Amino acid sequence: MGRHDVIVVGGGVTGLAVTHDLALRGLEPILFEKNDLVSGTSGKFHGLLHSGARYAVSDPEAAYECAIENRILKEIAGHCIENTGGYFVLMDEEEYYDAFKKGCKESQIPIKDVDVDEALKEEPNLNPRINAVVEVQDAVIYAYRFAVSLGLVSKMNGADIRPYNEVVGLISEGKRIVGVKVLDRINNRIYEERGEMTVVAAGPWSGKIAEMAGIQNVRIVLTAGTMAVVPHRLSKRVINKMRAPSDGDIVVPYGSVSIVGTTAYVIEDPDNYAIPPEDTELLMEEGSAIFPAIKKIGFSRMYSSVRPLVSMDEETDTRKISRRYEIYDHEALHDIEGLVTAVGGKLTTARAMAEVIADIVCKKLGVKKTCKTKETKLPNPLEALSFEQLRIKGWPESLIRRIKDRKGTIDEELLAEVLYIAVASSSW
């Protein structure tokens, strides 16, 4: 059993990424995930990093953010992102285009008027009957080339990092969390470790593991996205529908695809849903509505997610749920000391909510440093690493040749995903 400054459970960007703030500030941080790095919401996302402009009307405050990151982001991260633009196309909802504009105008999201007949020169699969396009900063983010960027500098700055060990109880003194009971799924034992602080940012499983301290009423609601895949990339650009936020208004072009995304709805359960068998059609009609191409090409597959958002009793529309986070400290609401709580937010601004995150557990724990992962450019793993390295971590020879003559052939693109994966399984 070992000891630490914290204990961060959930290992998707948002984990990930207070990670990697709180060991820049000097702290000796563990993560523990159940799964491999991003294998839950932040793996099954649609691939944007969003300029704002989606939320610019409904949610201006999570635009604003959103607007933020995605240019802090392509500074510290380059190498997991197709800078890619993006178009919002006009097509029938005319009195949405001012809002629209005046929306991106007042959260500081940069737009520009592109003539039509343009946008369908650069975009020749868009549906020609499109009244008007504004060009937007979307790009499109790489979830698990983050993931491992996120880890690889955690480690490099003294942090622990450990997939497939699940936290399956909290353990406590009196009123206050001191660490946690692991399962080590690979060698299948139990263990414990301890910490001053422990961090929860396990997405949608952020209630069960608050459920471990007795904490029944954290406020979250579970919606579930589905998104399908097309096996061909339409286009250059991201391209939403320019209109409030609703089931199949963007088409996403992640690496040779493109993703059709995505439905909303309420479920109870992250490990007991199902994809609704209507939103199959729902996506097709939404889809080719934008690229007509889709019709002919079809789906190679569907996929869902769970998106943990801020429950707000109020509203029961899953669309003007905001997209916003919260930070809920238990000593403060629950009388339970030790334990905070993630919730909400987007990929598009982890690195925002970790920073708020890591404030108030340092606070907590007397650390005065202040936060770097604004200017700090986060490594590329396949730079990091030299094949010198590879061999004293013990990779077969074999696999070091065979990626070594995929270099400068037609292949190394392919080969590099392939090496992100190999990068995780032999860092941590």
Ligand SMILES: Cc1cc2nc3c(=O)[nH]c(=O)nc-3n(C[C@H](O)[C@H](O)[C@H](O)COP(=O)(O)OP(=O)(O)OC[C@H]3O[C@@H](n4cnc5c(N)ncnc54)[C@H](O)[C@@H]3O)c2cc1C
Given for the second form:
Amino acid sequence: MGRHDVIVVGGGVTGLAVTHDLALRGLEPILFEKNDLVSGTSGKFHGLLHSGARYAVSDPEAAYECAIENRILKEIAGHCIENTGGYFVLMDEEEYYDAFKKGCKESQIPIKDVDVDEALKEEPNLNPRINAVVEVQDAVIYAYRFAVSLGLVSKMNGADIRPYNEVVGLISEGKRIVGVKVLDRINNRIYEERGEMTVVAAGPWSGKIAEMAGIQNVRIVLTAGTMAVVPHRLSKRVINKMRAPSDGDIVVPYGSVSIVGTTAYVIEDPDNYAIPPEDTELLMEEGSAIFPAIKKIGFSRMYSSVRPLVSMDEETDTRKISRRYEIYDHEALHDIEGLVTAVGGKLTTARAMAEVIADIVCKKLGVKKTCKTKETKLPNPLEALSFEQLRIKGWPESLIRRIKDRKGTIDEELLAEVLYIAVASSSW
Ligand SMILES: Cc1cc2nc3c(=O)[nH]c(=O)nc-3n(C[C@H](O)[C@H](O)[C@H](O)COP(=O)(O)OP(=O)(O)OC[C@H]3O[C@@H](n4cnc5c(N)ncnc54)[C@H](O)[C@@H]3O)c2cc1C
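What does the same protein look like in the form predicted in complex with the ligand, given that the last one was the form predicted alone?
Next comes the full complex, and the chain you just saw is listed first.
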């Protein structure tokens, strides 16, 4: 049994960003992830680094935060981001145009009017039936790269990261959570780890972890969303319909494909739900209104994931529930010490959310270190690790040779993904 300053449950972007923040402040966190890193919602999202414009009218708080984080992540995690830019295209809801521009201005989201003909020249696959175009600073973020970079820098700063280790129980002493029971899914054994504080960053599974502490009423609404993959890159930029956020209004160019999304429906159990059959038709209708070619090309596959949204008791419309985040301090809420839970947020705002969590944790532990993640560039694993290091770590010579041979070739991207996975699961 080991002892750490902080235990983090969940290896999605939130848990990894918290681990990074704490390690950078000189603490020794340990992170447990029941599967592979980013195997939860973070690995099955829409791919968008929000400019904030999507929420400018309905959710100004979330919009402003996205705008700030968009700039920070482009600065510190450039190797995980394709700075595509984005267009909001006005198709039907003429009355939304003024509200949209006003909302962007109020949330300090940079926008620029673009001439429709110019936009159609730039994005020739767009439906020509558009009335106005506004350019925003949307971008594409590759979650696996982001996660592995966070994991790598955390390890370099002394954190312990354990994929395939599932938290199956919380250990308490009186009113205090003092550690976790862990199932090592590789060696099939159960062990215990002690920690001064435990941070639950288990996304849609956070309610299940809270239940282990006897807390039944964590305020989370589980809202699933479906995305459809078009096996063709249809645009340079992210394309959004200019209207109140609803189903099927964004197409994200992700590598060589395009992702149409998303939908929103409340579910009970993140381990047991199915994609509603009508989602395929809905995303086809909405997606092909943006790019008519989608009707001809079709979808190669569908996937889905679950948003752990902050519950607003009176609100039942899933699109009206805020995308903001909250940190539940169970000492104040439930008289249980040593336990905090992160709920809500976006992949775009994971760093900001982690900063707030780390501030709470440090305050409780009496640590007076401030956050440094805003100005700390994340290492690109492909540059941070030399071939010599790979050799020292025992990587087979033949594999190192193949990596070297493919550097600079068209296969390099694929190779990078393999290397990312290997880095994530090895003990750097
Ligand atoms: C359909 C959809 C589309 C989205 N698109 C975007 C987008 O384009 N841009 C954007 O910014 N945001 C987007 N989001 C939001 C974003 O994906 C999430 O806010 C973010 O990924 C949440 O990360 P997380 O780390 O909190 O949760 P997760 O990524 O779900 O991580 C939680 C982790 O905890 C692990 N875990 C669970 N139980 C245990 C246990 N007992 N022990 C150990 N580990 C455990 C899980 O395996 C999982 O890996 C989208 C969300 C959805 C649902």
